[in-house]
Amino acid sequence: MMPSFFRPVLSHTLRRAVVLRQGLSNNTVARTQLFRAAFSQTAVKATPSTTVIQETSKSAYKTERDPNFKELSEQDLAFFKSVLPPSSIVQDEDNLSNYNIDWLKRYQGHSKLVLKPSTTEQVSKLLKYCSDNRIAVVPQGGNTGVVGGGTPVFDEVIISTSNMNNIRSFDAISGSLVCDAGCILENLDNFLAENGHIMPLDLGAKGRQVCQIGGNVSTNAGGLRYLRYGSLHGNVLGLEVVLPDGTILNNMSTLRKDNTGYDLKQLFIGAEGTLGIVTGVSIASPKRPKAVNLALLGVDSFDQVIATFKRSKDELCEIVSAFEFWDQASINLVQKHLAVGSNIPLQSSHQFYVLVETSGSNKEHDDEKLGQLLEGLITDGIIQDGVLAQDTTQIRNLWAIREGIPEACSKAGAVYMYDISMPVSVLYKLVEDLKTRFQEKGVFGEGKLIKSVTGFGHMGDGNLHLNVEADAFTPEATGLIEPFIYEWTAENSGSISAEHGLGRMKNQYLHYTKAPEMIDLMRRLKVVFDPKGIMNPYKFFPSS
């Protein structure tokens, strides 16, 4: 049982309003409407021959298409209608616009054709005839992504895996699910909670809603649940795949087992498509909590967020599924653009949030180790502030706040998003040190060239969510920006993408994280797998 000691008596001492067993009122925090972006419906007109890319979050620089890519014929529209039915072939413009450009709304290609195959088959006849006649081709899931990855640049040929929805079989002994690439991750944890099973990769209401599994894995996605049951490099038991010049990789091991050479699946994770193209998955499924708890807590130091994050890993230990922390300039951007930020459950605001949630399979056990933490933290004086969910609709709502977050940034306008991955002890130090730098520049604060600096995560992994609010995408503003943020990123042992990928937004910063070997032996990788350069072309290596 939770302890009586958080019950809303506290607050009378202590005036901290810690209505940990209380909960929430039925009408304290609006969920989250799921945001769906509306695509520019402008004609696509001819390709360019060069695209002069200005996105959100880097320099432009010019790419030229290279001239070695055939542009689509009669001819070949005839052969990609002999393998696939009329419905799953898109050429008219309003349409395309859908394809072409992100859900961000930040990159626009040109393509010209979408073709969405239902087979692996099809995908092999599609991709040879491609390889065959030097024809540039781009994978797309659920086109969720926001490094632009699976947007084209010029008149790349999109292959869609929308159409490759089927679960293929499930093992409820084992957990392995065995599902085609297409399949969108919230339906595949619907047909698992049936099953008392588990997706170990959530990425919040928007992104589980419309993304892919194939996707997921092409870009090894992260999400709030990390901490809990780690990458998709372990999750993953094997993958179907399709090679540019149309040879199916049968790699579907249910077997968590298999120590018989190389293992060839980890290539293709988080290789954003670029070796081939993932049109089957076989994952393994964790049984699903029967005993969830989630509070959410309010502290007034980073050095706080740490302590509470410390004290959470040592006396929750493996109960602990999710521990995600935002700051006082994220909520302004929620409050500001949502309904949900109107309801904000606790009593006073904060510098930072915390959001703590266990999952188990004995709802008494983990009361008591939450509540023992709990009251450890607020009599240290760690936490000032906090509200435990006290049913399902309660947990949605509160995760709401934290899915909210990504969407406000969304609406703020001109906001620069960078996911970078760094060790926990500096989580927040570069959002303070770019603070100080456009303070020390005279560009910070409203009315300004930057009007604030926003850091939300998972504490869990490092993954530090950094948002950049300015007045417009403007030279000026990219330049106060990068390269300074990857440099600090590197000089302090981290990683400039932590689980969005490269794709077109970091593609030229990839030597503050690898290497040079490193980058040429990805190089000659890629010509093994891709010897003709067609699998999403201009992105994921620098320029040369």
Given for the second form:
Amino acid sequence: MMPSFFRPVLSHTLRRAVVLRQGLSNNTVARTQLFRAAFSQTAVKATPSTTVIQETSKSAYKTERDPNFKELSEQDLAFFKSVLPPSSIVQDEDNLSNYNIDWLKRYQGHSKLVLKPSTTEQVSKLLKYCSDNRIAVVPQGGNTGVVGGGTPVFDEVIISTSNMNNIRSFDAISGSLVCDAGCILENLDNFLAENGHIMPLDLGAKGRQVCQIGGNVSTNAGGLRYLRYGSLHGNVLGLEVVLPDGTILNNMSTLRKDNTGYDLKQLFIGAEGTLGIVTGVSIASPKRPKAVNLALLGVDSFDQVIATFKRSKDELCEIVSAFEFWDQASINLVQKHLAVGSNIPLQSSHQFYVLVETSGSNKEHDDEKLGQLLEGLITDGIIQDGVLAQDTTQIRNLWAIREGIPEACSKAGAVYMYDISMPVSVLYKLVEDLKTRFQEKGVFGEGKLIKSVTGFGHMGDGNLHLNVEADAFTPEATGLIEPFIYEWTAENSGSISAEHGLGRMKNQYLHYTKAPEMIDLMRRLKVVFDPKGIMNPYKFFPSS
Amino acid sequence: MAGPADLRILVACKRVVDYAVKIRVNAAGTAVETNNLKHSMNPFDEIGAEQAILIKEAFAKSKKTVDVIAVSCGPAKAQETLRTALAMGADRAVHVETNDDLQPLAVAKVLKAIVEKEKPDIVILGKQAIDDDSNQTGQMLAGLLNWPQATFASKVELAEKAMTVTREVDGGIETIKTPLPAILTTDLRLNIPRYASLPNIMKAKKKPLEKIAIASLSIDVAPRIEILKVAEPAKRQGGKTVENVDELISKLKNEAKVL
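I would like to compare: after the form predicted on its own, may I see the structure of the form predicted together with the partner chain?
And the full complex, kicking off with our chain again.
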């Protein structure tokens, strides 16, 4: 049977498709080609097997649907229809597929119902009912998560925050922004730009056009500016959360300092929707920098990348706002598969590339510091080559190269995405060890099962993104990578998920990074918040 | 004045508010607010500088030399723009220093003076600056010098003392041939400007940058045009749906006033 997303598109899906197309990121292959075909008659090129979703709820970790969860009845639907208008309820299959399939098109859910409340009170009524009737729920924001945490495993009801997109208030003195959880990150940033401020996180040009702040908070998203502005744990001032029993927890403070009792909001940040639904966010926004500089550097060994990093921190100090790196395999894929790849600076091919960004309030001051750093790096032979962006358009294009790597990887094949943090000194060693492993097993190379391995990421945060481009998502390919990659991480005292979270992809591997006592305490907390266990089941925790 | 070269190109560059910056009209309604905004080289001038460097590189293949001079009129900060041009590969720069806003005619007169001094074979300008969108300086300069002009260039081929230029015009594409010396103004599709590489940025620091006070040129640069008012375009109103044809006619008549 043809998967539903191949059928002709309907208006709602069309609108969402336009948003998705504008917010292109990983694995938009089949979806954009489908919608392009709907708009024009041009023939669509055959795509690799990434378009076929391999891991359905039936295959992933042999999970079974929990029979304790109620299956939806007419009565339930009637109740939901009494709370929400028809435009806030999605039941038809074509539209449902957008909510049921994740950003990377790796997981297929089977929800029959999407609810899109517009107010916190509505969320409260919905959750209370679901708790009372033991109906499993998946909270969903922009559905841009990459570990399958935002889509259902079976027939869980999806509660989407997309219709809760009001900015509630902004304090021009402190910079605190209060908004609904469904606000899109880019819209928030544009609003702040008008007021001379900036969002403290940035997920790249394409992700930020679709992702919502509630989802960012629930996954403790990191991103490109983490090095400068830190984690959401530090930037979120307050939250409004609806607990599974319908209680509205209002902790929407705008205070920078408040040491009164346990800081409950920290539990919801990064809880991936397992403790409640975040409906409102109060966040501290820094001042928007007046002067931004960006340099792309070509480096020939990872030791030199580390040396560049150390010296950049030394000489740039407070003005460095991002430090990203990627390897030759990454840039090769970008050159091959993306439009931006046709105009990549740096004449020769280097082993590694580094992107250094500075942000400050004084152009002359920053220009001088950066100029001195770059001159020293080249003169001392730590870097081989580099370019410095001369205007904002060049800055955007250079960032587009880095931000395009995940998309380029997905065009190369079925992409397994890993996100590991470890000591900076061994940041690239995992990539090398993995390649060696594939080579020894004879599965690595053009025409073989594993086509390429790309390493890139947030050097400054010790965060490696490792992508393996395989022929297809198959148990054989998975078995070659896992659990090797997790064992390696544990041996090097790293985290199996630096910023992507656990979802349904990494929940079984939690023990590689967290001790049993900690996991046990987490389980007990979960029961306190969600005694019926309806919030985002089958994920986050290892199945016992 | 430089030594002999097989070809000399003068590239005009203007420092403007960066293309990507959101601009606002100032409180008085007399101009666009430019304080504290990021500035960079006019994108069409970047294309012009790139074209000059491409010609220089092409000539080098047949062992011929090209002298590329970047020139800019403006306050001290205009030198940032000239350094970008030098970092892209220009050989030397001339900064005509003035704190006044110059209109196209004045700039054309200044460039005429520089042309008479440097005697280039080609003067390359951007077709227009993105702050005033005048699209006049290149044409006025050609008039003042009585030189041929090839504007809106999307392709340039150089021959001995002549060039063939493909122009983007309203009706389509026009190809013309002109002897040198001549004026060339660039259009978007002429080339993709290169990034300034670190080695070139370092070399650029040692390249000559000549400063000329505008008064020393003895030119009348007084503005000829007075700007009375600057206003943002009317904000787009949201669309409305109507229930029936009668309501549509009523709205067209009473609200839109087009019937």
